[in-house]
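Given next, in structure tokens, is a single chain: the form predicted on its own.
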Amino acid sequence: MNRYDLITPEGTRDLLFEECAAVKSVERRLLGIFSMRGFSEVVTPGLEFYDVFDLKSRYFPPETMYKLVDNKARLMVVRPDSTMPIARMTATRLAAQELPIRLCYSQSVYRNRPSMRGRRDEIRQTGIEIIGSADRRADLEMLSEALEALDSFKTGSSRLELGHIGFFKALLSRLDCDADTKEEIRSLIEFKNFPALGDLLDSIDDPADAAALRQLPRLFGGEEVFEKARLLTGADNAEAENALAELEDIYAQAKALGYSGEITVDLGLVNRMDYYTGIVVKGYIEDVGDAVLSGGRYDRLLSEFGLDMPATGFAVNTDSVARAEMKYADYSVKPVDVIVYGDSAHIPEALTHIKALTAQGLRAESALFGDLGDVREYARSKGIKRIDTVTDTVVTENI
């Protein structure tokens, strides 16, 4: 029989000094810039009943995630997302709240994924949600926090690449196709897979939308993006053309932000269509593949709890920051600056003592041996310089 007691699971793992540092310095400056901006942090549980992610447009698949009972029988899940725990969370104890609720939150995800994909399981996300206002200056304020957030990371080069999830609906609503075709074109340009998608569209006897969709990926860059979306979609297509509008004014007034990274237009941002409604955004660091932040607007996920309220916001991956950043700030442990050893006489002094040491600012451990040659022996191979050795009095060392 296999024992599984000195390993973790697949797709989490141990954080240690250096990176446990990383995670949470990115965290600490991350929920210091929101609640800068008035964000008020919470913390919703890490268990789920079921019935919270199996709503009616199944926007996490039940396979994704991982289950369990309670004494009672009834089906859970660990957490696998923030902002539907929080859309819960709004419905049920927020709904009386004066809007917006500006909210932000710093905890861990679980995805059941397919063995050696290489991605965590475990993914430790801090993030906003803008409750509560339908209006643009929210989507902007969205994006400018996004934006704070790329600038306060500290590796290379940034970018953002802004979206909107309409534009894709209006093409995709004029295909004559089944919802899980829908679904499968959607797949294919997410992850760009330009031949499989053209084999999809060649079977869809719809050649004009079709064509349109077909460039949807490649649909990427500065302000040219709109010129060539519109030659696609032709005049006829009145969503299509409101999605395109809307995006162009985000676009410049973002590009008027002052962020030091690149920002581009990505019509083939159409992650979770069903759950996304308007303006989807995602943020890439230099040594990072995969997107660091993700998020857009969700107008329509609270009104599943009972709340008919339109939201937007974004979760960085933290574990994702943390390691890039380990690559060029220095995370390493430092030695205390003084370790302070008692004889057997002076236990409770020393400690005292370190105390008065923590109380000036500086750190201080107490030295766990019974002779003096030991703790200096310890001092120097932990690179501390300075011990203090208290008796009837203090007597200060530096090795």
Given for the second form:
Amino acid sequence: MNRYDLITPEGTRDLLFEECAAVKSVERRLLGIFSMRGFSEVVTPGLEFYDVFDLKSRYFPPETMYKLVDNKARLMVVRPDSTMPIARMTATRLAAQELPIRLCYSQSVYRNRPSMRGRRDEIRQTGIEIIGSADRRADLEMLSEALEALDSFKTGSSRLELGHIGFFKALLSRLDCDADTKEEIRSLIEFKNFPALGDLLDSIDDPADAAALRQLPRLFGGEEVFEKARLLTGADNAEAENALAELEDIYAQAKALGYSGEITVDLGLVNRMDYYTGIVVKGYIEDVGDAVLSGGRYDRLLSEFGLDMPATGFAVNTDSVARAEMKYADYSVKPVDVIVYGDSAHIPEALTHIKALTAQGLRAESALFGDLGDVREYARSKGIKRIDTVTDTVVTENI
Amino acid sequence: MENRNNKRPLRIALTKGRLEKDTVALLEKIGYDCTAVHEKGRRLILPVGDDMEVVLAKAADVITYVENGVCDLGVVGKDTIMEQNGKFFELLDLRFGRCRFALAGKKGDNFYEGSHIRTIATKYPNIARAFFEKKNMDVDIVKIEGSVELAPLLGLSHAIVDIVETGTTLKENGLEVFEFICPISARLIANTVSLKLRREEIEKLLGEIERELEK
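The form predicted on its own done, now the form predicted together with the partner chain:
Starting with the chain above, the whole complex follows.
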């Protein structure tokens, strides 16, 4: 029989020393930023009922969720996302709160992914949600927090990318084809699959809007994107024009937020079409093969929990950021400044001495040996430079 | 620690074998020096031109390397993309490595006759499953690693789902194509972040390849 008592499940890992320090440093830094900007931290349960994630606007393929059954035979999942539980919580417990509600969180989500692909099943995310404001100020505030988060990373260059799901929806809504085909078009645009998108759109009898959609995966870059996009949309497509104007305004204002990296636009950011309703955002850093920050406006989600309220937010994948930071920042474990040894008659005094040292800002540990020779050997092997021996007096020895 | 300003060369993963040769020929046509690839010996990472390097890998690994961002671009067959899936951009149909996926079996068999559950042998279980799911057919799929044609001949399966190029192997073994599933060719794929962070380099190469393919 195989026993699995010495390994962790695929896609999960123990975090030791440097790795743990890096992840916690990123998390604390982000929570610090969010807290300073008026966000309150919340924690939602690791287990939720399946129904919380069985929504019209956000589809989680059932096979990607870790499921279990409670003692009443109800289907539960290990949370695959934090925004849905926070929406549930807001709609039920915070419905009477003054708006807007600013919440932040730092917790893991779990996705059952195809194994052996180098991807994680346990993903640590730290993020914010601004609930109850449809004002453009809320979008810009979210962006300014995203930019501050990106700027706080001790990594190579970063980049923020903006999109607007409304532009794509406006083009798509005028196309005469069924929902499955529309979903296929969306997926091909998301993955910038030029060849297949071209073939599919060739088969649709609507030259103008099909031509615009065909160009959508290429519509990324700087300011010039807006001009190109305007040329593609018919003058009569007011919805597309509005989305574009909103994005252009937000893009211009975001550039005035004092971010050190580059802000770009990608009109082909069309993931989760049913979930997002406006501005969408992704953040990238050098050396990481996937977006480390992702979010946007989702005005319909809360209504699925019975409270019709606009909202926006983003989450940072802190594991990826931490891994990238380890290349640039030193997270190695440092030995304590002092090791304190008390002889057998002075153990409480030695521990009290440690409190005095830490009060001075020195990191100090207690020697757990009965012999000063063993303490010296241990200190040498650990790289501890100072031994304080506590008897009736304290003797400091530098080694 | 790595130097922040010292970017590594643009890295492109090639599927070893025929796609590798076709890609190298294409790169040479548009002016990249591929001498190192011709004289590779057993090396697997090779410089191409001044600011690019080629990584030689098995088809499925090309996707894995690109998906995880350790390679920026990759050349891989549509067959592998369909079988393995994943999160990357599929930028270009390179138009070489063309063949087709097909359902095939013993010559003269009527595959769709009768209500029994069919057994399908294939190297591509995901593609086979998706194909029959679309037809709302339950089938048993047996994964075979080598010559799939053997399975129906030995009576292990009713049919096979496999790549068909000329059809010679099928014919010589008394098999025939029942149905074509879809065409296949080599694709240029890109990591989702690389396309954004190294856009200029990638678009330059993309433009050069597109112009060459249009010729």
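Numbering follows the first chain given and starts at 1. We call the rigid core the largest set of C-alpha positions that still match within 1.5 Å between the two forms. Only a predicted model underlies this, so the values are computations on that prediction, with no experimental measurement involved.
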Take the rigid core as the frame of reference and indicate whether the C-alpha of L175 shifts by 2 Å or more between these two forms. yes
